[in-house]
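One chain is shown next in structure tokens, namely the form predicted alone.
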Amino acid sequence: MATTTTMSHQAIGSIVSHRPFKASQFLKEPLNVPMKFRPKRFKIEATASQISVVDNTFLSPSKNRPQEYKKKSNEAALILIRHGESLWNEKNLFTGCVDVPLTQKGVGEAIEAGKKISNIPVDLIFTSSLIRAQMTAMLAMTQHRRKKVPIILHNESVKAKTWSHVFSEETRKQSIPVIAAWQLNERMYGELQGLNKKETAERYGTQQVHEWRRSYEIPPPKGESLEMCAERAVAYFEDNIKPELASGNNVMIAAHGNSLRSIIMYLDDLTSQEVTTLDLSTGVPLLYIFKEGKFMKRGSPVGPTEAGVYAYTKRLAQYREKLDAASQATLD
């Protein structure tokens, strides 16, 4: 992938450079203290239209990270959902970089989305800094068994950190830390954003319209193609979230379409033409197993009593045996 990668956007408010976070921080420390985060690795140039990302080391070699990102557990789950419907997939615009919010089906494909994965272990959660993925993992929580509380993270200021702290030990221990970070964000579409998809197609032809929105290099006017959208999201994944799977907490990252296409590129070790031919659904998610630093793909989760899922480890067999025990200890 290219080292320096220059992205036209509109202006969709402040851009916060998100450093590393470790879960087991969360448990020990009051929200948003002070803690010590690697350098930044990015250098941003905004302005109201544009922002020029320089990364001269996108896809860092292992060595390069501290010693404590080293540590290896047994396994780990990762959950990937794409947010369910927004209200501009319902009407058919392209969305890109827009914040807005799910539908009423979007809500209950979210729910849903809970319900399958309701057995499984959740640490940490990840999702863009748009209002779509983050209503989408609030949601899916809600039907989680272990009935904990997704937390939004702030450190945008001072301010922000210093009022979020949590003071008692007990909240926290049943609380979710949950990252928002634009590296996670949907692709930019440049000038389509807001435009009908189908009244597009009419406009510029149905080809160029596919190639914009299919193509692996080829971005669409001003905007980021899918091959800048992986570089970003990568890089993030590989930074942020991989070490905290190596690490042993289990992560759901709620995301979109495009960002979690490159994941999956990277996951998978997909070509760049297979990746153009992956289609997420919304509301749809899939789990991965980190064990001996690699991932396997498990597919979805058909439901909270799916006796396959929790036969793909042993750990995850273990965490549902927990669950009814704890279960069944309140009925009695």
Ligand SMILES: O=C(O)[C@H](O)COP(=O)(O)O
Given for the second form:
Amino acid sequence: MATTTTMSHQAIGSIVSHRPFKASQFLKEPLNVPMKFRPKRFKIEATASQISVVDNTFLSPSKNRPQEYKKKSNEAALILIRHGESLWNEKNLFTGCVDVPLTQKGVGEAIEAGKKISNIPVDLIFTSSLIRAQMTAMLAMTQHRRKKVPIILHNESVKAKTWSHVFSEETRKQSIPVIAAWQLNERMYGELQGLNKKETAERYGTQQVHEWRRSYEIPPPKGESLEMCAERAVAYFEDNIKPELASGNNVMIAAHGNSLRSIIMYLDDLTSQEVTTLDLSTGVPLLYIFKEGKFMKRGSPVGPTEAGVYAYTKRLAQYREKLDAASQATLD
Ligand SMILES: O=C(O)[C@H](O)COP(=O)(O)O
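Form predicted in complex with the ligand, following the form predicted alone:
So here's everything in the complex, that chain up top.
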């Protein structure tokens, strides 16, 4: 079924661009995206009065970060975290691209997530452009043993980039670049955004609402199907995140239930049937290792504090030993 979706300002999410532009200019045809993720029917037409997004294709992250951030290794860690509970998760409302902050419980979940990954190296963070994902990333990093400072790279204009430049080499070494990308936003839930999930199921039927929420191909009214969400999220992952992993940079992605489901579908090579049963809890970090062009799942911690249930690789174990040695040296 070929349909064209025209999105309003809610479609992509947040933030600012005062320059007139067509959002379609940011949806490049991805070159390396597998057939199942190539845009088939995804077309956005909007002007700046209807839509506003972070122009984060203006400067691509890997090309514009200083050399110091780049390093080589034959293995890299990839952490995926769905944001902690938001105010609309608490109220059981469809949220989609509406920009809602974390609840107190969500803040706690983000901090607990941070404890679980506190021994895993992180060189670079990608978040969506929505505050609940950004809060989660920042709160999680407060718990990291390496104590680097996450710094948002503002690439939306040359001026923003220049003004947020860090001049001290020493300080730069102690920081982690954070790149916010609207392509990692939650799926646009269309006319369901702001509706109560239980009431919607009562009105339209449990089966219909389940299809809107979990099927791969069926979009909610005027919203994005998981397939459409994958077309932007997986393309972004392939174009901007995978090259970082291939260069040995350890990456954390803080994003959303459905943008992460689409990325996990790609990483685990799930079928459109298998992905219907994939459901992500808030604030639980998943770990993958990227090695020799392949993604290997290393599990997800179940305990509240310890990362030990991850299947550590030798390199991760060495990193942890270094952290232990550094803490011991501080105590001595
Ligand atoms: O956007 C939302 O409402 C949630 O973040 C994800 O909702 P879902 O579990 O209904 O897909």
